[in-house]
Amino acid sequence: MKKLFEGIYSDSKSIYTKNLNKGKKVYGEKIINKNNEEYREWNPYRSKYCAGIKNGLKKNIFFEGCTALYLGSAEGTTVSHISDIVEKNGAIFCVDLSEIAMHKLTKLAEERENIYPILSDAQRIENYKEFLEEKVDALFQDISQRNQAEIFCKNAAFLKKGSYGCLSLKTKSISQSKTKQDILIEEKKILEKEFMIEQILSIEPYEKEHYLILVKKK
């Protein structure tokens, strides 16, 4: 099993992470043992992060004792391999809009304690703006809304300074009549107000017209 980065292994083909609750699934993912550890199989087609270190990202921006703000967590896939990452001394706090994704998330939550779920719309950053006492070490952000790079910004607000995040860039929830390429130059210039872009990745055929962007905040 080699290492790509903290906490991130490979076996040549597939990606995989420690499991930090031995023996249970999340999402019937594989599981296989390795030199008396446990690993979980991570699907990059379920997740744009994995999508993005299958397509080359440069770097890791979660690592162990990290505390992390994941904007768009849905049920928990991408946040379970990041749970695993951060292990139990880190905290992954988690904002949704569905009830039915938090519903799930809680119910994942009570088995990793480090997996904080947030019920709200991630442009009210002050409806969550309590449960971030210290700013975080790392930003991910995957959702549909049009201002995505607006809304990433904003959220900068809780990121330490030089700390990493990742946004997930859906372009057709943006415009459907723009080009990938044009919607990419307009929200890239939105995010550099607030952030140095370190790269940008297509995560096709993971994920069609979705960018991985990889950004430091200055």
Second form
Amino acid sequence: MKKLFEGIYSDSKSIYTKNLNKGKKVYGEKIINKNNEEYREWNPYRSKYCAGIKNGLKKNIFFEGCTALYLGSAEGTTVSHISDIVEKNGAIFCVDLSEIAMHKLTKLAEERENIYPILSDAQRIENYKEFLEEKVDALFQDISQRNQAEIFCKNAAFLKKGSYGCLSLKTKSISQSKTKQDILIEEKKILEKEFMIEQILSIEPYEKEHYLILVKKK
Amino acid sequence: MNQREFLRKQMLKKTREQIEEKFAGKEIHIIKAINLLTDLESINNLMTENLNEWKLRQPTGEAEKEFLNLEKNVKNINEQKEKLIEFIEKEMSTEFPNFSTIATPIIGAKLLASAGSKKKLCFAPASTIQVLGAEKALFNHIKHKTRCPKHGHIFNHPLLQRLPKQKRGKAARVIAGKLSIALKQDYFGGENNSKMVFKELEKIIEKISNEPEKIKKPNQPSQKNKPEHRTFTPEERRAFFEKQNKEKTFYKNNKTTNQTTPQNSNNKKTTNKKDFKKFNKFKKFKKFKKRN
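Having seen the form predicted alone, can you show the form predicted together with the partner chain?
Now the full complex is given, and it begins with the chain already shown.
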């Protein structure tokens, strides 16, 4: 096992994280035993952050003991791997609008102690302001809305200065007719008010018409 | 750390309560049923089309087996549709006694499905009930300034169907007003006087249908006022240039006459009103104003 980032390991083929809740699967993934440790396989076709790591992301925004805000958590496939990375001292605040997806996430939150579920719209930050009195170390967003970049800038109020955030941009939900390069130029202008842009990645073989943008707060 | 665990337990409790609130409401079963009904209708149409086409070819042998299987499935779907309609009528009459008799149960259920929940529907004003179900046309009206929709799901209401096209907008407004009153009666536990209200509504709509029709100009969208782009014939072109030359000479003559007078300090007051009207015809009036 080779160490890629803190908490992320790679075989010659695929990417793994250490299993926090030993002996249990979350969504039917592979489990491997090596050197008395359990590793869970991370599928890049199901998780956009993993696809970014495969295509050469510069920096891992999550680390051990960090508090993170995750917008658009859905059923918790990516969230379970991030909870492996931050371990017991960390915390992930997961925001989602759908009740059916949140129903599955609450079951995951009962098993893993570092997941904090919030049922709310990510545009209305006043709904979950009370839970986030301390500022957050990392911010991740995966929402397919027309105003994705504006939502990301709104939620930057919870992020510490100089810390990193990551946005997965779905260009198809912004405009059907424009090309993806044109959309990216427009969205960059919105993001540059709050952030310094570090890296822009396309995650092409795994997900079509998507970009992963790594930013640092001013 | 103890603080954090306390916070986590509170958040879990809160989200669970929010989810239960959404799942526990009785109206969600009505919404699921009406969504299934609309899907079943489209499935039924497709299957009967296939069935009738196959019937003409007179299937034999193994093909006949498959054909009979299809026929059985179509029968089952029709039975399920009738049961679903019965279920919706029963549930709507217990949940919304006033609303379902005025709106008819299936239109009421469609309105409920597009509103989302009981509370959202009951707190909505009459104007939103009127256009519920016509969201695409409404947002097209707001964005691109097309004509606004007159009716959404209410369009299938039996009282509205008899009327001619021009009077439907007015009638839809009246029906939506009565519906919003009935919804508030149901939500806050008022008395059941729906049959009386329905008779009243019939009288009002008869009155509307007896009114004389207004002759209206057709509303033209603003884009039609733009001049059409077309190629001119040579005769037309010659006439156009002659007209333009006339205007130029007229403008020059008037300029010379006007330049003699403007030595006074207040130019605007000295110019006659008749002269003003003449120059207003030309678009070059602004240039003239600047020079003086």
